[in-house]
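Listed next as structure tokens is one chain, alone, in the form predicted alone.
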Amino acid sequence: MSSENAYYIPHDAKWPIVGSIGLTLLLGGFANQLNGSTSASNVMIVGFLILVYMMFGWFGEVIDESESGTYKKVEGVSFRMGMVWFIFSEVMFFAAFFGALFYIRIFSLPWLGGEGSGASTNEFLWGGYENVWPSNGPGEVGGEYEKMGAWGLPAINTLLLLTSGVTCTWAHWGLVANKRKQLIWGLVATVVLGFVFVGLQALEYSHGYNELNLTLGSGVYGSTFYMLTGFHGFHVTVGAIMLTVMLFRSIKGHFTPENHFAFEAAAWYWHFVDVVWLGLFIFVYWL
């Protein structure tokens, strides 16, 4: 057990090795699937199920330890530092993709279009190519396509996600004020808005692939569009699942105004997702 001055260290923890086995099977199966293996999909399914089992078991133990009073201030500081560094790593993850988009638009395409030191390249290699955005490159990779407009589903999704940030904060205020109903209904609204966002993004992708011929193969525009928005959609899904768990825990009576870091961690993650989406809407859809 932990005390105010002693850090709690769990003993005989099996979950890290279980998670490692599941992750190895999942990624190994995926790699073999790409190489045409007929049994790889089954290996992936087994690995995924093991990961799900690990998450339920490990997170369940952490919840039990938290609710039993095992964690004190020193563990709380550690948890906060861990979440801060995790979100920082996510910031760097998206920074790499935003950086690629920036490099393509500010340096690569102007150079290929004949600006600056790219004059000879344009003259001898890509004669007639003009620097425009969006672009599938000088070779017109993927053929004809249409740009995804900013003021349809993307604008609606922006409103939904920003509203979800407000409802999440409202739920947090309810928790701090010990207003359980406000906490629960704020979380319900946030979770619903999050999953509606994911559903509308799936509809947008269907429209892009089937009607605009906008695919991952549509040159640099298609690849950066789907990599940025796709990974963001994955993060929204993860965040919505996290908040769903917080909702179920809130209904069960977990969390107090003084002890609710799990909720705070999920809320931090959700607000991070909001901020990333604003960058996506501006630099991927609008400009």
Given for the second form:
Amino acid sequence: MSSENAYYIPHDAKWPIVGSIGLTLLLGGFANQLNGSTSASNVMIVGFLILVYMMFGWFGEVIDESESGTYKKVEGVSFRMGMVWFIFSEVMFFAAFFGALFYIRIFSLPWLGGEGSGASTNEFLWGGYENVWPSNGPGEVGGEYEKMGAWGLPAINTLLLLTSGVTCTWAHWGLVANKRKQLIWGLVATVVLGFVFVGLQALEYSHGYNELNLTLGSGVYGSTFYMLTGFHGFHVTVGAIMLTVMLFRSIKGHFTPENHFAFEAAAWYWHFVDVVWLGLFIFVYWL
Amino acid sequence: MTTVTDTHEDHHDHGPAKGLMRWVTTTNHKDIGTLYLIFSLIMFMVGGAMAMIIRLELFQPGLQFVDPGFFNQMTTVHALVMIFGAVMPAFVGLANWMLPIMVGGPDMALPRMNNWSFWILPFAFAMLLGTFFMDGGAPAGGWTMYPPLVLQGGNGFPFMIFAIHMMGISSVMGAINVIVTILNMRAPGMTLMKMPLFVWTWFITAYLLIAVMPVLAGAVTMLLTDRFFDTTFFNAAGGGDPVLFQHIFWFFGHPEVYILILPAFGIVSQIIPTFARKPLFGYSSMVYATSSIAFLSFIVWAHHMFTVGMPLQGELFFMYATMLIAVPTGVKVFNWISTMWKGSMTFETPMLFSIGFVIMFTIGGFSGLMLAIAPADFQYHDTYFVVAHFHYVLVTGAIYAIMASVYYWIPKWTGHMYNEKMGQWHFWISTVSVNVLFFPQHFLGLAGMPRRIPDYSVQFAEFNMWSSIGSFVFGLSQVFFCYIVYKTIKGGEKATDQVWEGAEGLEWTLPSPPPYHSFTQAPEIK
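Having seen the form predicted alone, can you show the form predicted together with its partner chain?
Below: every chain and molecule of the assembly, starting with the one above.
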């Protein structure tokens, strides 16, 4: 068989152990911080910096290999499958939080309100509680709050993110057609839209905390709201950083119409956070 | 996929690097497989030591050796260590060693990530075991981490959460690697329905892992925020529900038990045909049965929660769905027995462990069927009957299959035959003692002895003493197993390439031990 089919096996992976040390310091420091240690945040910062260093090193090595033509089609298939299944694992991560939201709205709140077999629970433990959504529960945890409306910032954010999905695909078309200008400006637009989204999300949070008294501690509405949108916002940030890297690589002249796995992976990830947002907009903000 | 290219042009010997850094920076599937297996053996001993403390305390009624708090830490961490530290890494180690060889590929598909999958684990377990030295000790609320109890733990709590996150990252990366290897690294001609069953069962297991480990991560994240960030996911006052945690946890937890047993099915399906000298009976039905079990595993989770207070429709649905699992499992047991039917059988140690597996796993399966019946489960729930059930499927199921696989493949790995006489002794001592250990626990459970309690009523004394004696013998026989493994690595009779007369598959076409890079030329697949 031709050597074209040779599978590339790298040697001497020094970055994984760096990553493990960074991850352990970050999480161990965080755990100590939660336990009330005052100096633990330094450990966290060190761990975080080591992780960043690891990513620069590891991805840098892979980018060098990719640009020097080490990877053929068969490695590309491995990478693509790996990314697809990574995104699937992320889908399941969000599924846990969506599942919690649905369970609370469909089961636990109605039961607390006396439905089904919850009649005596309602009467003896939470007398007078009626099931409504949003709710901070029969104990009115976190005090009075206001709901986050769907048609203000969130609607604008939906528009931004959907548009960024279009510009991302437009950039991809540019890359495939070898129109580098279209690629770069498409990516610029996507990255800008992405970071504006994150900025508006931050604005919305500050609105929630300062004016609506809606916090993570506002009963189960606050919990699910901030947990779902927070993890989503984190993923948007990661995706936007990934696309920023793609932008810089495009400016440097990386990627060819045939060979641009990293771009595809970042684009898939971006569409994934887009779809999650639609779920959020419908189930967290709207309905 | 014919040749292997090397990073360094001048590095043509293809041998491993020298010294300790070989193991830290390796990307070789055999090295990483070895690391996983050794790590798993160490964790098996650590978790086993905890089990010994539990059985020591339960030797007699009353409190003798440890205080109840420490006892609870033992039961909790024993489970976490055995599940995430011993059984899962053992299977991943076997996958690393055998999958690339069995599909005729040069290595795992994503070698650097493979290294990271392993090297997260020692850090994760250092974190988990480190909690023993913290204020409040190790987590003691049970490995299922039900709130609100688990939220009352000491300083170890966030460390346990993050350790679980890290184990999850490791498992997901390992599973992605397995799937990509199987889909993309097969030699030409190795079609899906020609793959050995160990490959098939791992393929399906990997999907389960990717689907449920992130769900566990989500569940423990909510525990973390409930304790430290004022959320009320699991607090009824805020509109949440402690039962919600149980649903999310068992949505992970039930597929997880199949993650712990499907690769074992694969192993046994490799070994029995070898020593029966007959091809596996019903290969394709095995594949379909495994897939059905995997599918069903997603829709049965609440059978762990029959007594928690669910609507009747829920109880019925989960009861019937659970009982359905007996069908594909029955197909498997039938196929193993049919494979042996009229075979020219010999009983070397791997075969003994495999037959032990088939018989005792089936006992565990039957007690599982009893537990699946919701009204009956109200009697059994949280008793030693449950403990007996899952130890039959996990110890004489998963662990027995792992033992079988070690005896089966260690001549290939090391190039040395293990000492057959010692292997046989190991099997018989283990099998007698494990039944003395776990069988009486069925009776204890039926009589009402609750699990996870350090003391018990005097009428349970005799069976508990039997169980403890069995456990000490079983524990010692595993130390003996470590010695056998050590001795085989160090030396022993030279193994042939074929090793077992009736063995089929690509791994037996390679020398024993195989070269550092397995198939630099794609093998011919018949």
